[in-house]
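Quick heads-up: it's one chain on its own, the form predicted alone, in structure tokens.
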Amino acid sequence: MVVELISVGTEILLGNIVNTNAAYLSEKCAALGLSCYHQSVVGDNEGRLEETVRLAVSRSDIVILSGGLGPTKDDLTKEVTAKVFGKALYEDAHTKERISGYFSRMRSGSITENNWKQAMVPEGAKVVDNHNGTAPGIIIEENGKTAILLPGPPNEIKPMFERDIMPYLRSLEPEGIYSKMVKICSVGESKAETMVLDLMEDQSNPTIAPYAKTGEVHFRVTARAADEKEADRLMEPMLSELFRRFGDKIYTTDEDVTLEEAVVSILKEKKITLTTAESCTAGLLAGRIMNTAGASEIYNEGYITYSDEAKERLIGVNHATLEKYGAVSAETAAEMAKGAAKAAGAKAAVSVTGIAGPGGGSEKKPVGLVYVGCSVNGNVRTEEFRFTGNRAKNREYAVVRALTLLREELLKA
């Protein structure tokens, strides 16, 4: 079935609030197996809202509207949708009693007359109680079309959707959509996509789709099935084929697991302690690692060595190395990693030195040139990278490459 989302509110159009409801509803509808081809945002204008609702009803089976159900004159969603479906409004006694009870519990004093506007519902509609506010949800069904009206505040729409609307939608579309996210590092985006083109061309159920991330490639494998067990059975051959092609470059199939979490997991499993030595990334790498739960088990200290003097004093980089090769060099990156490991008493160390930009580059050492060093159990490896983004992107890419290099060396240990 096809679902369409309409977010109502001039404040969304003006950018006064972020439209988080649309993202939330999109994700939930996809998980329910509903196809969403269109989303709209429309202000609190009766004519434009009616035009938007009529168009949505003409091309979709289900239209979900959020916002515009409140007590004020510019809250028009219910009135306009009832008009499109040819439904008159009447006062629902149950909803009026519930609104009265809500204000009584909140001890908000007398109820202003405009609040009873929220007790008016379209004839024949299903009323969905709002346990976190006053405006009820409404479901209108007519001639094979369905409109679902939901309140705008996230603290009202989310519990209502999960408690009442999801079961209702599931009854309309018994098949759901289930997916696994195959996350890959050490392979570029264009190469990774080339390696799975044949799978993408022949796909039906399950399907595979690429998602480019900074320094990583993710493939979402998705199956439509009656339940998770059936979906896993359908996805298993596709997942096995991806593992055959990419091997240990796949670091997880769990959407919630990050690259740094995968690295910390290996460190903990192998009981290897880690330190970092950073120049151009200035703590970003350490921050990514320490954002991971349990990182304190393997990480005790790190070093931000922006100046040459700090590289010499804190982690023992040779003055002669800096003089001969410069701070941005494979030789310095190697000594940074080896020296940091020794200074921290760690079995593993990863270093980053480079020119993030926008200034500081030269013809021989341009902006975006970064060297990453990695030492694991005394074995040192360095890699050179040339990034082409702005300062923030270059630093972000450097962190991902450092984590990737560290992971590769840890797998060998």
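Positions refer to the first chain, counted from 1. On a predicted model such as this, the values are computed, not experimentally measured, just so you know. The term rigid core refers to the most C-alpha atoms you can superpose between the two forms while keeping them within 1.5 Å. Compared with the form predicted together with another copy of the chain:
In this overlay on the rigid core, Ser100 has a C-alpha that sits 2 Å or more away from its partner position between these two forms. The Cα shift for Val18 between these two forms, taken after rigid core superposition, is 2 angstroms or larger.
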Given for the second form:
There are 2 protein chains.
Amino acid sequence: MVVELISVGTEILLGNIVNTNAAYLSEKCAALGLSCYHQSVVGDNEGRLEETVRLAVSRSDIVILSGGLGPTKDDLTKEVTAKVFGKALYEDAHTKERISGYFSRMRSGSITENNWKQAMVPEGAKVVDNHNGTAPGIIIEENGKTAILLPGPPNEIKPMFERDIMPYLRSLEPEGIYSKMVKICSVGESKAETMVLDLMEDQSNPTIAPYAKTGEVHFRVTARAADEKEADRLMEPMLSELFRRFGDKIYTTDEDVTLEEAVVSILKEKKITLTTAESCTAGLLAGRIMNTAGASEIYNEGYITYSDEAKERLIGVNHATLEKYGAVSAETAAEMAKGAAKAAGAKAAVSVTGIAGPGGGSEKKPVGLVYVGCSVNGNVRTEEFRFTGNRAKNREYAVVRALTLLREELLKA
Amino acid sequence: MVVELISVGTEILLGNIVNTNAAYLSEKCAALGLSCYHQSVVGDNEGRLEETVRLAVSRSDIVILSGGLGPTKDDLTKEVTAKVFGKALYEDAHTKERISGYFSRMRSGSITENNWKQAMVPEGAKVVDNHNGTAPGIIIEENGKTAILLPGPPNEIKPMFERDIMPYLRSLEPEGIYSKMVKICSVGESKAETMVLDLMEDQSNPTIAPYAKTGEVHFRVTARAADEKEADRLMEPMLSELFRRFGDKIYTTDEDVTLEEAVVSILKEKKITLTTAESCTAGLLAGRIMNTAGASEIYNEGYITYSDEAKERLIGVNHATLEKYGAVSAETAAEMAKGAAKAAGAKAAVSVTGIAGPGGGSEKKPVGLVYVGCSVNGNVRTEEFRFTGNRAKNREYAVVRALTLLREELLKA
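The form predicted alone done, now the form predicted together with another copy of the chain:
What follows is the entire complex, opening with the chain shown before.
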């Protein structure tokens, strides 16, 4: 079945808030096996809202509207949707009672007249109680089309969706969508894409789609099946083919696992402790690694050595090396990694030194020149990169490349 | 003029990513005085994308599309939009040259065939160079309608929009729209909004609109005027009223200045050197501070002290303090700041220690409990926070609170 989302609210059109409800609803609907081809945002304007609802109803089976159910006169979602479905509104006693109950519980003063607007529901509609606010959810069904009206506040829409709307939708869609995210590092986006072009050529079930991510490539493999077991059976050939082509460059097939989490689990599994020595990234690398819950098991301390003097004093980079090759050099990156491991008493260390920009570049050492170093059990390896982004982007790439290098070396250890 | 946004990407329809580009573009367009009545999201499907673009062009003057400009075969935005405007595609030599240049700089292996797809542009279109990626921006104008095609990655679309698209849009809008972003820290969001409710009541020119940001509050003051001088005159009373109410809690009125940049400029101005000592944020704080270009002037080194032993050895936290109060305590945060300043020979130091979660919490010290410490010229101050987000959110809040505390102390110094 095809579902379509309409977010109602001028605050979204003005960019005052990010439309997180749409992301939340999309993900839930995908997990329920519903196909979502369109999302739209429209303001609190009767004409445009009606036009948007009519278009959605004409091309989709289920239309989920969020927002515009409040008590004020510019909350029009219910009125307009009822009009499109040709339904009159009546006052629902049960809802009216819940509203007065809510206000007495909240002790939020006397109820103003306009609050009773929220007790009006379209004839024949299912009313879904709102346990976190006053506007009820509403389900309208007519000639095979369904409209689901939900309140806008995330703390109201989420519990309502999980408690009542998901079971309702599941009853409409017996088949489920299941997917795995094949996450790859150490390969460029377009190279990875060309490596699977043939698989993408004639795909039906499962399907494969690429997602670019800074310094990584993700392929989503999606199967439509009655249950997870059948989905796994359908996806298995595609997955093993991807493993045949990418091997250990695939660091996970789990949607929720990040590159840093994959690296940390190798460290835990091999009982290798890690430290970090950062110049241009100045903590971003360590900060990202430590976003992994429980990483304290393999990480005790790290060094941010921005000045040459700090590189010498904290992690024992040789003065001669800095003199001869400069702070931004493979030699310095190597000594930073080796020295940091020694200083921290860690088996592994990863280092970054480079010119993030915008200043500090030269003919010989331009902005974007970055060296990452890695030391695992005394084996040191460095890599040179020339990034072309702004300061923030160059630092972000440096972090991913450092993680990737570290992972490659850990796999050998 | 009426602008409409179309975000292209199946990953948005699947809820894999939140559509932050739409919020970003909406805010910028509003600031430019453009009216946005519709936003839509459509997947990488030729038929549906074409239908969506045709509808948008039929009802809006300017259509901004983001995403779907990549090298992969399911990137169709350019092809479909060119079709709707009846334009053929040709290979743009300048863009092709930029792409090969990008790859040679990135050293990311050989360029695969599909990359040249990004050098194809619609006839008669304006090509906007991408300084942070390979896909150029494209502007197509035909019979009073304009389509602007932008790359999807936020780090590519934002600089391109600010550098080239904003001036272009400004040239289309006869009357000038000028705005200042009043950025405030040290005040909660809802408190800040209640403090300006009266100003928001009957606003016309200039207008004021709040934008929430993690741990900060931003108010955009926008004036419609003939020129910037006139705009400044119109905004002056509103701005001085805001300064009267928020005083030095306003850290900038410049759109582009971040909190960390504001802090770094105080450090430079007062010639105060800084160091950092981080436990739960593990480098994120330093990493954010050092995203400020030229910060090396005031920052030489920083410490990531995750383990108690590292807190003692690297920055001289007393063993007794850790024994008696624990690593997550005001006492430890204070000694981390004082000790880090001493170890680094810096006049100022900021520290963070806390329980980011999900594990590690207890009855007495729950997940989200964070202490930040600050030492400026020997004066030490600490603050306690109880955040309620997930691990990532708690760490992000801790960073902002540490920056805010540091700024408050620097203003006193």
